[in-house]
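Only one chain is given next, in C-alpha cells, and it is the form predicted on its own.
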Amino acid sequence: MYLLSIDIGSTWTKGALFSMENGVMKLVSRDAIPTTQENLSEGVFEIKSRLTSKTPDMVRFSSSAKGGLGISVIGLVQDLSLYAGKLAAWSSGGKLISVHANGLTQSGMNEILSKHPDIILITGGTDGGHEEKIIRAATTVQESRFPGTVVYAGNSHIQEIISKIFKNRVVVTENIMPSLGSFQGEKASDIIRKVFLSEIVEGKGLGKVREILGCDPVPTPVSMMNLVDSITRFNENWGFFGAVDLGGATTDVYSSSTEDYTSGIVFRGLPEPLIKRTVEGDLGMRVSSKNTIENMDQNPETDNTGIQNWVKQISQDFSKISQSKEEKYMDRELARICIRNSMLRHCGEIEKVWTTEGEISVQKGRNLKKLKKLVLTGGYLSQFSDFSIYSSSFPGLPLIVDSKEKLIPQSPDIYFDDKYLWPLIGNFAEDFPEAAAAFAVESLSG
C-alpha cells in the first residue's frame, strides 16, 4: 500500500511517498520545491509527478500557505475567556491575527479589519454572565461589515440575540467556558475547521489542489497536533515531550504534558489541555523575518547591520538559501530568536504576589521545567543536527523575565527531524495513528 502526503508551506511545498505493510510505515521517497504562491496547484502537481507515476492507494495534504488560517479572538477576562478562545483557535490549526480582551472597542475593530483575518471568534461570559459587553462586541463586528466568518462560542443564554444581531450570518456553537475555570473548546475548534473547508479553501487557492489530489486539505498544524497526540498515546516513553516547528512564516510549539501544576504554588487561569499548541506569526525564517528581527535582544553595543541586510535580501526571495559563512551565521541568529521567543511564550510562569496574608507564588500556564524530550523540526532545522539551544553558541532560555520565573525546559534530550518528515507523517496520523507514531519517533536523530 502506498501513501502520498503533500504539505504546502509558505516557503516550500513538500511531499513524501510512504509504504505501509503489516502495519509498518516506511519512507519510499521525498521531495520539495519552492511554493508556487500565485498558483499553489502548479507546485503540488510537480511534486506529485516527481514522487509517483501512478495513482497511490491513499492521498492526504495539508497547507499553511498564504498566511494559513487567520483568526482574531474577542473575549473578556485575559486569563479566562480570552485564553480559552486562544486555545480553541490554536487547536483548530489557526494563526492568531489579533486578540482583544474586555470586549471590543472601535479601534480594536479597526485593527482586526486592517489584518484581514479569515475568522473572528467571539467568546466571553460563563452561561448567564456578562451579557452586555458580549452583545456590544457582536454589534461592533456586525456594523463593521467584516467580510469573513464569525464564530460565536460565548454565553449560551444569548445565542438567539447574537444570531439576530448578525442576521444569522454567524456560526454558533457551545460556550467554550460554560462555568468559571472550565474549558470545552473541542466543538469550537471543529467548527473553525469546517469553516476552513467550506468557505476558505477556495480563497486560499486550494480548490484546484483538492481536485488534483481528490481529498480535502487540513491546516498543517492540525496534522502536527494529530501526530503529537498519536505519539503521546502509542509511545510509552513519549508522554511528556515538546516540539518546535520552525517555518518561514511562523514558529509553532507543541507540548504534551499532564505536569502543569507546581506543588505549594497557587495556580491561576484555565487548566492546560493535554496537547497544547501555540503559534507565533511574528517569528519566522523568511516570510516573517522582518518581524523576527524586531524580537532581537536590545543591546546598544551590538551592531545588527549584517542581519538587517540579510533580512532585506531574503524578504525579496523567500526561497533564498544561505551560502556564505556570514549568511549561515545570520540564519542561525534568526533561528535562535524564533526558538527562544516562541518557547518563552509557550511555557508558563511563576510570579510573586503580595496579599493580605503575605507573599505567595502564583503560577500561570504550563510547567515545562522537567520536559524530557524536545523535537526540533522545520525546513531550516532539518539541515543542522548539531543546532543546539543549550550551548555556549546559544544564550539559552532565561529563567527570569520581567521578574517572573519562566517554567522553561531545563535539560531535555534534543531530537532532530532531520529528514523533515513530521508534517508529512502527520497527514496520516488519523488514518494510521499507531504506525505514524512509531515511524515519526524512529525517523528522528539525536
The other form holds:
Amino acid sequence: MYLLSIDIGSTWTKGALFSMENGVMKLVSRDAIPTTQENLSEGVFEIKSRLTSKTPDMVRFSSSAKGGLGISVIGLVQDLSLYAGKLAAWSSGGKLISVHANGLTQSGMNEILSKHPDIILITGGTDGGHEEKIIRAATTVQESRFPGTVVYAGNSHIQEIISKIFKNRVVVTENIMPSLGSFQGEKASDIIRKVFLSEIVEGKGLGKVREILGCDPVPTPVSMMNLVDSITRFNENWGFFGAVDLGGATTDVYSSSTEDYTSGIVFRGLPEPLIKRTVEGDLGMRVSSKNTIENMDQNPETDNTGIQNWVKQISQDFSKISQSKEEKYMDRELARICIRNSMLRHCGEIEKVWTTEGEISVQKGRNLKKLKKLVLTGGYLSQFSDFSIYSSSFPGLPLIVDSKEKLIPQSPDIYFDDKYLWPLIGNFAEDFPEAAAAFAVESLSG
Amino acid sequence: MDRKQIVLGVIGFDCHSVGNRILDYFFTEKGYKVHNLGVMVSQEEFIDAAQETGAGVIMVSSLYGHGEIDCEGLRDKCIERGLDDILLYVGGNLVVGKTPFKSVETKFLKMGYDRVFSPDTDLEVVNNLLIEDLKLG
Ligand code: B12
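Given the form predicted on its own above, I would also like to look at the protein as it appears in the form predicted together with its partner chain.
Then the entire complex follows, led off by the chain already shown.
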C-alpha cells in the first residue's frame, strides 16, 4: 500500500511517498519545492507528480502556509483562564496572534483587528464564576465587526447570554477551566480544528488543494501533536521526550511528560497537559527572522551588522539557502536564538523562597530539566544536523534569570530528523499510530 | 454569578493544614461552593481565584504567627484588581503570643478585613454572619 503525504509550509512545500506493508512504514521517496505563495495548489500538484505517477492508496496533507491558524485569546487572570486559553490554542494547532488578560479593552480590540487572526477565543470565569468582564469583552468583539470566527469557551453559565450578544454567530463550547485550577482544553481544541476546516481552509487557498488531493487538510502542528502522542504511547523509552520544530515562520516546541512533583516543591498555577505544545510566532528562520533578531541578547559590545544584513537579504527571499561560510554562521546564530527563546518560554521555572521552615522551592510551569531525548526538526535543523547546537544555545547551565531557575533540559540526547520526515509521517499518525511512531523514531539520526 | 462561593486558603508560608480541611468540609456541607487553595497561598493567588470564580468571600487562615505581615495589603490589592465588594474573613492564631483578641481584631479590621475570628470560634456563628453579609437570608 502506498501513502502520499504533503505538508505545505510557509517556505517549502514538502512531500513524501511511504509504503505500508504488514504494519511497517517505509520511505519510498521524498521531495520539496518552494511554496507557491500565490497559488498553493500549483506547488502541491508539482510535488505530487514528482513523487508518483500512480494513484496512491491514501493521501493526507497538512498546512502552515499563509500564517497558519492565527488565534487571539481573551481571558481573565493571566495565570489561570488566560493561560488555559493559550494552552488550548496551541493544542489546536494555532498560533497566538495576541493575548488579552482581564477582559478586552478597546485598544486591545484595535490590536486584534490590525493583526487579522482567524479566530478569537474568549475564555474566563469558572462555571458559575465571573461574568461581567467576559460579557463586556464579547460585546466589544461583536461591535467591532470582527470578520473571523469567535469561539467561546469560558464560564458555561453565561453561554446563552454570549450567544445572544453574537446573534448566534459564535461557536460555543465547554469551559476550558470549569473549576479553579483545572484545564480541560480538548473540546475547545476539537472545535477550533473543525472551525479551521469549515471556515478557514477556503480563505487560505486550500480549497483547491483539497479538491486535487481529495482529503481535508490539518494544520501542520496537529500532525506533529498526533505524532508526539503516538510516540509517547507506543515507543518504549520515549515516554518523556521533547521536540523542537524550527520553521521559517514559527518555532514550535513539543514535550510529553507526566511529572511527579518532587516533595518539598510547591506548585503554582494550572496543571500542565500530558502533551504540551507552545508556538512562538516571533521566532523563525525566514518569514519571522526580523522579529527573531529582536530577541538577541542586547550586548552593546557585539557588532550585529552582519546578522542584520543577512536578515535583510533573507527577508526578501524566504527560500534563500545559506551558501558561504559567513551565511552559514548567520543562520546558525538565528537558529540558536530561536531554540534558546522557544525553550525558555516552553519550560517553567523554580524560585527559591525563604520561610520559617527554611528554604522552599516554588515551581511554575513544566520541569524538563531531566528530559532524556530531544528531537530537532525543521528545514534548517534537518539539513545541518549540528549536534552541538542545543548545548551551544545554553552556555552555562543551570540557567538562573532574576533569581529564578529555568527548568530547561540540561543535557538531553539530541536526535535529528535529518531526512525532515516528521511532519510528513505525522500526517499518518492518526491512521497508523503504531507504525508511524516506530518509523518516526527509526528515521532519526542521533 | 453565584455569590455563594468561598475562596479558602492558608496564607503566606504557613503549612498548618488541619483547620483548613475542617473549614472546607464545614462550608461545603452548608451548601457553599468552596475553592480551597490549600496551604501556603500568596495574596495574588487568593485574588486570582476570587476573580475567576466570582466568589463572594475570601477566607484567609493564618496559624503560624506571621499573620500580621502576610495579611497586610490584601484589601488594597483586591480594590486594585477590581474586586470592590468582596468580603474578607480572616481567622486562626493571627499574631504571636498572647495578645488580647480584641486588639488583634481591631488591628485586622483596620487592615480592611470585614470579620476577624479567634481559633476557638464556633463555625455555626461564622456561617450565620456570612449569610447576613452575603445577603443570602
Ligand atoms: C499540628 C501543629 C503543627 C504541625 C502542622 C501539621 C499540619 N500539616 O497541619 C507542624 C509540626 C508542621 C507545625 C509546624 C509549625 N508550627 Co505548629 N502547631 C500545630 C498545633 C499543635 C495544632 C494545629 C492544628 O492542627 N489545630 C487543629 C485545627 C482544627 O485548628 P486550627 O488550625 O486552629 O483551625 C481552626 C481555627 O483556628 C479556625 N480558623 C482557622 N482559620 C480560620 C479562618 C477563618 C476565616 C475562620 C472563620 C476560622 C478559622 O477554624 C479552624 C477549624 O476549627 C498548634 C497548636 C494548637 N493547639 O493549635 C501549633 C501552632 C499553630 N504551631 C505553632 C508554630 C509556632 C509552628 C512553627 C512555626 C514551629 C516551628 N518553629 O517550626 C511551625 C510552622 C510551620 C509552617 N511553615 O507553617 C504555634 C503558632 C504560634 C502563634 N501563632 O503564635 C502554635 C499555636 C503552637 C504554639 N502554641 O506555639 N505545627
